[in-house]
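Only one chain is included here, represented as structure tokens and corresponding to the form predicted on its own.
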Amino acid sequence: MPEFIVRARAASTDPAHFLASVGTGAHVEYLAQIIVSALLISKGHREDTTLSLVLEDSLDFSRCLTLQGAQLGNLGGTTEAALLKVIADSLQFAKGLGKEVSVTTPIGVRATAISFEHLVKAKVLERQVFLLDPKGDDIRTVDIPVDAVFLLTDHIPMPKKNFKAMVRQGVKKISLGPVMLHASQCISIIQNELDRRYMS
């Protein structure tokens, strides 16, 4: 059961501000593409995949929105507008959450007030975690467990201190090739790699 954790440093946790930033420098519309790449397939969705979006532009705590394929309800469509509304509605549902408190929306999105760093620390204790890095080992040469966790970020680069701290914690660096890709494209490549290894 692969899991993708996407750090969205520029995305607001305020639902109105989040929707208002579509098409601006925050580039939140790419989160809809990530949902499609991670969870949706032809005529269905991936029940074995978990996607966590960590939105960090907040006045209190970051919000982690977790969509689990096995528990996914009606998203209201697969258009960009519909998927961004799912995120905004989830943020509205999660307003005022205390630190590390979780709630689940009516369509099955779990919202937690937790930072990206604390989420990663918890995952490292349970599973193998991979961080995408052009200087990492080629994914085609790496043994990847079926339940691996993959860390990605938005257009704002990961701070070097966070990057080094994760490596010290045991996070392994992997590369998808010589060309820097969008996060949604990276997820598609990783899913295809796992499909070929575990579904053939």
Ligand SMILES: C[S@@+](CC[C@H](N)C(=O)[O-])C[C@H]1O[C@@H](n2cnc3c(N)ncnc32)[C@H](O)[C@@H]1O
Given for the second form:
Amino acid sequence: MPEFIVRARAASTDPAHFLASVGTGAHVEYLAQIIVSALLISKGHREDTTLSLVLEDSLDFSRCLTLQGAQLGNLGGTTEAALLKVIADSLQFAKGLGKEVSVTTPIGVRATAISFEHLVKAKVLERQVFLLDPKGDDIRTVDIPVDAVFLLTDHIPMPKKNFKAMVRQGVKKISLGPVMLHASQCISIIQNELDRRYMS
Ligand SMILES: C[S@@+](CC[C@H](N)C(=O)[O-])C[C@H]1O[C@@H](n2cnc3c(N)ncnc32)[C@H](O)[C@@H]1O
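Condition change, the form predicted on its own to the form predicted together with this ligand:
Shown next: the complete complex, the earlier chain at its head.
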């Protein structure tokens, strides 16, 4: 049961701003591609996968939106517009949330007011966490537990100080090869790697 945590540093937690920023420098449209790569497969979805999107452009707290394959309700379609609406509706539902409080939306998205750093700190206590980095160890040479957690960013790189803190906490860096890919492309490659290791 892999989990992907994507740090969307430029994405607004305000639903109206979020939708208005489609096609701008915030690149929130990439989040729709990430949902597709992480959770959707031909004629179905991946029940075992969890995807957490941490939107950080906020006036109060970051919002972590968690979509669990096993509890996924009707997304309203698989178009970019439909998937971005799922995010915007979840942000609307999570408006005014207190620090580290969670709510679950009618279609099963869990929204929590939590920072990326706190989320990672909690994960490393329970599971092996990997940070996607082209300078890390080649994924083909690394043992990946079936319940591994993978950390990615959007187009804005992870701050260096977070990088060092995560490595101190036991986070391991893994590479998918020499070419810098989109986060959604990274997720497809990892899912394929896990399919080959655990489903054959
Ligand atoms: C679009 S990239 C981020 C690019 C960002 N502007 C940068 O320079 O780091 C999105 C995510 O994919 C990861 N990524 C992209 N290509 C990768 C590769 N070949 N191996 C490992 N991680 C990769 C990055 O580390 C990042 O977390």
